[in-house]
Each structure stands twice: as structure tokens, then as C-alpha cells.
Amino acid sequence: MHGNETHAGSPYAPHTDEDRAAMLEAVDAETVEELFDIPGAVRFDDEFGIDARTERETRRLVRSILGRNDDLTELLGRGHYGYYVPSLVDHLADRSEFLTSYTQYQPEVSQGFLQALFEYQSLLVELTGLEIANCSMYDAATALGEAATLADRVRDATGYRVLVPEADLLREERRSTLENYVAGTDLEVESYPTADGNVDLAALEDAVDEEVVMIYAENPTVRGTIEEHLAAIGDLADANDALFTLGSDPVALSLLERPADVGADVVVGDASVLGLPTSYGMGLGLFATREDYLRQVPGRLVGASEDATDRRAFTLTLQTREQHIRRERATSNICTNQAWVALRTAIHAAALGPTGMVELANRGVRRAETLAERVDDIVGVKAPVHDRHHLREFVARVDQPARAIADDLERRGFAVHVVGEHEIQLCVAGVPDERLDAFAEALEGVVR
């Protein structure tokens, strides 16, 4: 802004009339509107009609709108888990130097944030047993897509097949995003059979051939079961020169077998199970892999080094992999990350510590087992459907139509997933014990 000049637009675009006139002349345009080709059908030239309000009035209005939401206890899960987030996460992450920071290209003014991201990467390295983790992707679905394109780049032989579980063990949005990612390549996404909430190993063995570049599985599965064939899947992938990509999350990884120990080459998933409340959309994609593939890793990497005075320092490293330098030859076109969410995850994990993370996961095992036993005692309900170990969630079979059961439960204040004509899925993560007791009573009431 120059002098006392004011503009009708944003103060964050402080161009004078002379600045704008010079820029328009340089591109041979008379008005700014000429730079935009907006169809008349979607062009809006009217006023928004939003009355000006004071802060107090605005807060009152927003509270009244939010008050119209149903106050439901959610037993939803399937990738969205409402673990309690300690207040210190908000207090630390809301510091202005974190909230206002963009990508940390200037290490001399970003050491605090860079160190936090380095700790986040170190957390994932320790949990996965793999040597390299980036400092975040958009979400689990895009991380899976990046894993497939990485597999295509690093495989020595030819091949085009990416094998993923059938729909009952793979969320639709992850499959859809994966297919979008490979649409511009020669890769094809194919499903392999599952059985009783796990990979059908014999069927997978029949499906694998020399044209497979990647095999994907999850642990725990989307139905809450612990996958029992991970080592065999890893061996199968290795024997066929394919990459084994495993989907998981930090809470599960604190308790289950380390992916590196079962032959996983890449680990993807959603790390925002820590640090974020249930958000149903926003996430934090984790991506870890072997050091062999370091220069093919997508996204940002924070490295530790020393400054001119021999003090430990942190910086973004190996940036020649990235699109802002290599353009069309970059390993990925991802051009940002979820740094602030990764910060929140790192703070939450540090607050819990190793013992606390293991206990959080163990509680998910115990409480899911307890609720399954409770609802299995209800006439007309069988739980869990799969005779396997579970983490956080499980599927229950109901004699009555599942949609009707879910609707009745919603009227009583509980939300559950319908995953089959006679199947509902129940998740205990973040739900207080007294609400689980109330849910069991409500379920018994609606199935009578």
C-alpha cells in the first residue's frame, strides 16, 4: 500500500492503479475481467446479500446453526477415529510461528518447524522399521496412489498390474484415488479375493504373475480384523519382483508387527488418528519406504545437518526430486504437504510416549472385544462376524435388515455404518465407556 491509498479489494494485493495499468498493458488487455473466461451460466455479478455483523452476533449465529446438528454418539470408524486429543496439542500447534508458516524453504528462519517435522519422520521410521519417511502427504488415498507410481518407476522388469483387495477390504475412495493416479500410466488396478475378513492367500498366489508391480494390503483391515498373512504376502511379492505396500496408521503400528519385519517395501496410511479429532475428509497421509528408493520418494524430506558453527540444523533435502525444480521429470506432482497436521501428530505422539501409544492400541483391542461380547449376547445379533483378532472395530451381523437397525439407532442417538444387508460395523475409538453401555442397551431395544 502506498501512502494513504485505499482499494476496494484485498489489502494483501497492494497494487496501485498505475501498477495494474502497466501489467494489463504488458499482456495486451484493457481490464482485469478480460483475463478470466467465466461462462455466463456460472458468473455472479450480484451482491451476496450477507448482512454485516459484529463478532458477538456472528458467534451467536454460528452457534445456532451448529446447534441444529444431531448430537450423535459415533461408532463409525472405517478410517476415521475420534481419539481424545490432549489440550496441549492445540496450545502448541496454535503458536503463530506454526500457524503462519508455509513450506519451510528458508531453514534459517524455520528451524523449529523443521525439527518438529524431522521428529515426525523419525516417529514413522521407528514404527515402520523402514529407513525413510517423508514429512507428509495429503491423505492415505493419495499416498497409496504415490506408492503405485513409485513401484512402477523402481521395478527392473516390465509390468502393469497393481493388485488391491476386493471392495469389502478396501475403502471406495482409496480405490478411486488410486485409479485416478494411474490413469496417465500403463498401470491397471485389479482386485484379488478376500476371505473371512482377511486376504485369501491361495487366491492371491494364483493372481500374481511377472506382470504385477505392486501388491497392496492393510493391517488392520477396514473391517477391523488383524491381517494374518502379511509375511506370506511379503514373500510372494518379493518372489515376483513386486513391491509390497502395506496400509496402516501410527496407533496400530505401535502394537502390531513392524511392516519391515514382514517384508513391506512401502507403508502408507493416515497418521491423523493422532493429533486431529474426527474430521471425515481432512487427513494426513503417511509415506515410508526403504532407503533403496530414497530418490524416488514423493513429497518433502527434512534432513539433519550442521550449520557454519557446527551446530545441528535441519533443512529440506533432496529437493531435486520435486516438481518445483524438475518440473515434468519430478518423482511426483505433489506440491505441498500437511505440515501443520504432521506437527499435531508429532506433538500428540510425543505426549503419549511409547508406553502410552501401546496402551492406547491395547485399549482398542480390549474395548472392541468387550463390546463384541456384550452385543453377541443380544438375541438376533452375532459379533464379531469374523473369528479373528480385532483392533478398534468389528462387524456384527443382525437378523433384521441392517439399514432399519441403523435408522432406529440414529433415532436413539447413535451412528453406525451399514456394511451389508445384515451387517453393521461398530468402532469403540474415542467413545466413552458409559456411551458404549448405553449403545448396547439401545441395540438390544431395537432388535427386539
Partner chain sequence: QYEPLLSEKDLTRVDIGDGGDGIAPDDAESVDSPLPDDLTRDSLELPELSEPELARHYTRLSQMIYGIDSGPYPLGSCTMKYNPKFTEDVAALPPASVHPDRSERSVQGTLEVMYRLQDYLGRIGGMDAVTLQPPAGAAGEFVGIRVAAAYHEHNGEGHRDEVIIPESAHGTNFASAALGGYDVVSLPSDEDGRVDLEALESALSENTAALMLTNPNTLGLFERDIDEIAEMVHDVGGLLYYDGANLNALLGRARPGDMGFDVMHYNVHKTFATPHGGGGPGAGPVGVVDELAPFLPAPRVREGDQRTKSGEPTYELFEPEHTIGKVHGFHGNWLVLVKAFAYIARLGDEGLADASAKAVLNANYLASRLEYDVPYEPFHHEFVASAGDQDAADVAKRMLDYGVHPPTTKWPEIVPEALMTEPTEVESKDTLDRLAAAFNAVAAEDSETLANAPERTTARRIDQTSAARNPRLSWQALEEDES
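Output the form predicted together with the partner chain next; the form predicted alone has already been displayed.
Keep in mind that what follows is only the chain, not its partners or any molecules around it.
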């Protein structure tokens, strides 16, 4: 009999008493403990103090704890979006062959996953217009960090400056992660000014010199505005032999200017805007770049090849860039990545198709505009703050303290960002129309 609900031990270890006895005999041991070669001085003879539970009790425990989360309608975005994920994505990605397989080190029995990742890479190639996309990084912030180390490796001239937008147009978390990634290099991260929710192009021009190795900008910006100076930034980077790294995501990329067309050398961002629910910030690092940098790309790449019968087959390739072969000279330390999330993103994108993807982005423009107009009508609210085009979200100025308004809204069931003493930010992605209506009413009630 094995360890089932009623017996102590791991419920997932299938040993019968009989089996265990036979196995111990085979290895010439009386007890399993004999097999542990641990000196007494470092033996652990205490307990963790963690109670075992049945499956059902464990599910109830987690349900009960998570039940403490408030059920709010989230008008939250700022780089992380809660689009509806079709049921198809869950059902297909949850097939255990996808979920429970390892990295495709034996491609002959992993063709299905390799093909799915190859298709994911192809999706990013189309979205960015760049020739190469890897099959995932952790998230947007770490992908940005990897972009900087790539810039450090590939740039012809010397240099040390990495230019990023100042705080109002760059999440602090991304900057902080970037700082950690470049801490072991000579790179230094510096801010450049912004103006009315876009890059301050003139100021950026003044800031750029030959010591710049990378310029980073986002489209749309974290404040929801669409960046209007991309091509100019691309030219500026080009003129100074710096890499232009653009932050975006698959929904935005479906509609907005194609990165390759504005001179982007690297595109990073969170691809899991498609495929994952909000998941408290779990993401999928998008990473695409020019073919020139192929051998310096971080992360895994799936390539097409042929098998012994000359049929097309897929495999991880260019692994000599990776840590398990190149060790301290690898292009990155990444090993486990976000492959399964990439699968989900690929399925979600395929379920939308190009029409659905463009339409989803278009709706993000239209619905944000509609909501902005609606809340702008409320006395004590002005929206949008920036006189620009917006995707999905926008900043609104409120006469009363923003923090108090947000707290009031939360009591009424809505979560919004506070982005300034008198600024809140509102995102429509994934929020049904009727909830937006309810929100506008709630806001009206709050500022009254």
C-alpha cells in the first residue's frame, strides 16, 4: 500500500511496503536513513513545523486565504494589462504534455513544443519587423536589463551611458531592475527629460553623445500616450552608434508604428498581455533584435533544421551562447525561462488572428477616449492630462487629493492608479463597458 490520504509520507511517491523492502535489499541497506551520508554535526534532527493536509484541505486553505483579496474592478495598467484570456488558451496550454515537459534538450521527443515556440518567435518577428526573437525572457524589466548588456557587448565604440526616460515615463521597478543588471558592468543608467507624456526630443538630443550605448523609450508610454518621436529617436541612436531599445507589447505592436520602421535595434516588453491574466505581475519578457546581433542574443532560440530522413524538424539552436555551455562567457545567465507563458501568448494571439489583434488595439484607443471624455465631463476632473493620442489608458487630473479619491473608489469596488498628488491613471483594458459606466458614476459620486 502506498502513501495515500490516510498515511504519512508523500502522496506522490508510489512505493509499497513490499517494494521498499525489496529495494533496500537490492542496495544492501537496512533502512533508507543509512543511504544518507551526512555528518552528525550538520544533521537536522528537528522539525519544520509544517502540518500535512489532504488535497481537499489544502485547496480549502488556499481558497480561504486568497478569499481575503477584495473583489475589485481594476482600471489598472501601467505596463501590465488584464485582457480577457479565451478559455481555449487554458485548455490547450494545460495539456500535461506542454505543462510537464522539460526544456527541449531532446528535440526528437519535443517537436510539438519546439514548433509552438518557433511560431511564437515568428509572431514577434512579424510584430516587430526585426529578424530575431528569442523564445522568452522573464518579463519586461529583465528583458530591458538584458538589452543593456547586449548593447554593452555589441556596440562598436566604447561608452557607458544608458539613457532611459525620467521617472514619469518609466516604472521605477524597471529602472531598478535595469540597474541591477548593469551593476556588474561599467554601464551607468541616466535619465533624459520628457515633455507632456512623450520624450522631450530636444532635451534628448542634448543629452546624447558618443558615450551613449543605448537609448530606451516606450510606446505607448506608461502614461498611456502614444510616443510621437520614435523615428527621431531611432535616428539619434543611429547617429551616435547607440542601440535604440523600444519597450512595447503585442497588442500595441499590432497597431502602432512597426519598430523596424522607426529604427529600433531591440524590442523588449511584456508579451503576456496576451495569454496570462494579471497574475500579480507575472510576465513574459519579449525580446527581439536585429539579425546582426544573432550570436549575442540572450536566451533560447528555436530553429528549423532537418532530421535524419530530411524532414523538417525543430531544435534549440545556437546554444553555445548559453550558460550551460559557455558558462561565465555566456550571453546571459538565463536558464529556466517563461516557455509555457510564451505558448499561452502564441495561442491567444492565434485565437485573435491579425484582425482580432488590430481590433483589440483599436478598441483600446476608442474606449480610452470614450472614458476620458466621460470623466472629463465630471466637475473636478480633467482628462486626459496629455493632449496626445492614447492607447488603453490615460492620466486624469483631479482637484481633490488623488490618494483620497483612490481610497474612496476602492471602497466602491474600483482600483485605480495614483500617479501624482492630483493625478490618477485609468486603464480600460479588460474592463467591460458596463463596469466603465459604473466606474464613471462612482467617480462622480466620489468627487462630488
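Numbering follows the first chain given and starts at 1. Rigid core here is just the name for the largest C-alpha set that superposes within 1.5 Å across the two forms. The structure displayed is predicted, hence computed values, not measured ones.
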(request) Answer yes if the Cα of E434 shifts by 2 angstroms or more between the two forms on a rigid-core superposition, and no otherwise. (result) no
